Amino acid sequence: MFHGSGLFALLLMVLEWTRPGLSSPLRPICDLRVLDHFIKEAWDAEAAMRTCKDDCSIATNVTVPLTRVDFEVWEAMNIEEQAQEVQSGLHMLNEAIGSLQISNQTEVLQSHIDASIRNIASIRQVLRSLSIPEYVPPTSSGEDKETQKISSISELFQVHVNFLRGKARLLLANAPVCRQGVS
């Protein structure tokens, strides 16, 4: 008996925090683990191109967000520009990763696309649920210097590996609204 009312009080769980209507706020994901996994299979699917040669060409070099993080820099920036960084970087490697789904690839190559364009946007919901402001196109539309081109699909998941372990990574540790209970 104990284990139904278990189940039973885990469905009305889920049935309260999806119920239609409510227009309640997101519920804050300060737990870095959360970032880890999106980390863990970002790198996955890097590893996975690690081994592909010939066949992990992009046909045109693809822009992506530089992942060096100045931490002088980094520091002196408030949290919206550190948010508008982490976010145009999301959106760069969400249009760089999304450009592959054009080409012709080979199923495995296709799930670690899938696969990371779903968590872009998980983490894009993390970010959202943390009152982290969402990405703005910049007015002009000079060339940003925090950017690279590449030319592989290696380098591409490299780039998003190393993205999420340190400018998201440092957004996500110092979001405000995880810092509230802390003194």
Second form
Amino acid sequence: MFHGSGLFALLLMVLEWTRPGLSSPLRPICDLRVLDHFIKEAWDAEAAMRTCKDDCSIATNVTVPLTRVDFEVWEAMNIEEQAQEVQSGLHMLNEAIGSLQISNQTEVLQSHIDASIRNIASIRQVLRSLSIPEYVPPTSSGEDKETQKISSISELFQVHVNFLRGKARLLLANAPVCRQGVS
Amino acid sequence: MTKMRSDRLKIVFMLCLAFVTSGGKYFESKVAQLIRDETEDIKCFVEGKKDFTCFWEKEDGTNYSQDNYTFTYTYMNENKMDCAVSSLFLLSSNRSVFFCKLPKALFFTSLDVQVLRDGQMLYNRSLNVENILLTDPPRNVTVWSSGKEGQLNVSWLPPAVKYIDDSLIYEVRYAVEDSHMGKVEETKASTMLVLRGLQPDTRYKVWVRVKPDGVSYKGYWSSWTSPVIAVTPPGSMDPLIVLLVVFIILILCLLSMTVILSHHKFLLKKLWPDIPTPEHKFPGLFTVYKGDFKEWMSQNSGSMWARSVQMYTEELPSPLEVLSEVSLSPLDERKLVRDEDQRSDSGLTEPPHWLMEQLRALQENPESLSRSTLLQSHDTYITLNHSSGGQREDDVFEETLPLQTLFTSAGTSSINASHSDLGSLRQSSASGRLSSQSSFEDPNHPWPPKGPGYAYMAVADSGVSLDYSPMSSSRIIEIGKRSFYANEYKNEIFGYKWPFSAQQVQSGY
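Okay, that was the form predicted alone. Show me the form predicted together with its partner chain next.
Everything in the complex follows now, all chains and molecules, and the chain you saw is the first one.
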């Protein structure tokens, strides 16, 4: 009996020590040039999508985050609120752009879509490295205030680039982990 | 009370409005800049996070006031809003504009603005606020020299806009003072720059301006800062060049030293020639006798004369047969006769000995010598033998001229002849080969009543080179019954043969 429990404990310890992948603490990525790289790619996608209007249409309306930033309001928010806003926005964008993969698109557009999906995932990794709280799905209290409905792909990519330039960047620039090291 | 309070509030409000409308100190320059650069009808710019201004120019030829215009703006997903229109007169460009300062600036979202004049749409524009950033120029520009040649350090502070510091690029312009040619350098996300490749010891002017980098924020170039002047450090000699020059100089010095040392004697002779001194001609004059010429003379008299002859004639001393002018005493005459008899028997060899004895006697008696010195020309002469006649002369023409030398005292008639002879001799000595012969005739020979003797002949001319050949010098020629003692010596003067000395001699008669 004790041998069994002892073995079990030993096994747990070994597994704990060799646990696969994940959740090893990332080194904080405070350099904004990483995010700037993603923003530049988002610009390229937006420019490419701007040209196609008739072909690029989405069947149903999708919900995307609001990208507007009022600095006075933004500065009044605390870090958790800002983090929640950014994380939920990224989530929404990811879903919206991901839904585009389903329908048939041209190669150029498909490459942009793939790049955007990859970049959103990378931004999430960056936020995780900065110990930014993860996305928490909203309770069923109501619609999120900071959302909007769009119906075209070009609008979607406009929102995408504006969101990254605005809220996401502001959050990264003011991450407490990064400011501690600088000051 | 309340009226006063309301008045104060109004005053405060007006002041605030005035302050707001005037904006910062760069407001007018920004408006003027956008009038130049922006092509849109409605020109908008945001100076920071919240100073958002849109303006439009007054139409030419119209006289509308701000009351005629209405400005509306609509953010995405928001309601349309109005904005109060104001007017501004720009002194710098002599223009009038209408502008509106929007109360709310929302970034990263789309905005639509419209201008209506008397209810009619005049202009409209759709824009994003984060794309029209026009900040103030950089602050606190400082330029200093780090001491390195041709370099200047420039540093500045970014404009006081939050969240934008890391999204800005800067442009630095520098030019030599009073020059219109300037260079521009760009730097990203850095508030310091090192200018390189500048001229040393030169005054430079530096300007800086700023603009968003275009990734997160976009906008316009700010205006240039006021110029800052700095002086580059003076140039210094490249140490490598200095070293090379020193090395080359050393090598040249070594080469010249080597050349000088190897030819120092030659150079010394050329540059500092020896002053010629006659010391070598006067051995011992300066070293032994300390310049006392008389002393030296007394010690070296004989050799001195020989040397003097040598000096002046520059020829080897020629042997002379010197026959002394000695007045024969009866004793001597008898000795002569005896000797002659002996000689006639003995033959060739006697006369020279006899002559040498006489010469020695002469040397011992310097008085007699003095009477017959070189200088007393009237005592010394050479005469031909009168009585020889033509035949005899023919006989001995070439080889032996029967010269009968008479030894006479001063005053005899033969002197004249001898003078002339000597004169001719002198002449001949200079020009030709004189073959002369001295002979002594025995007393038996009918001679003019002059005692036998022998002439002392000395040739003092420098041109004479006497070839005293032993063979011909003492030869006895027996012509007939007479025996002569003939000393033949030939004067070779520059190789010129003078065969007709007889003629000369004859002319002397």
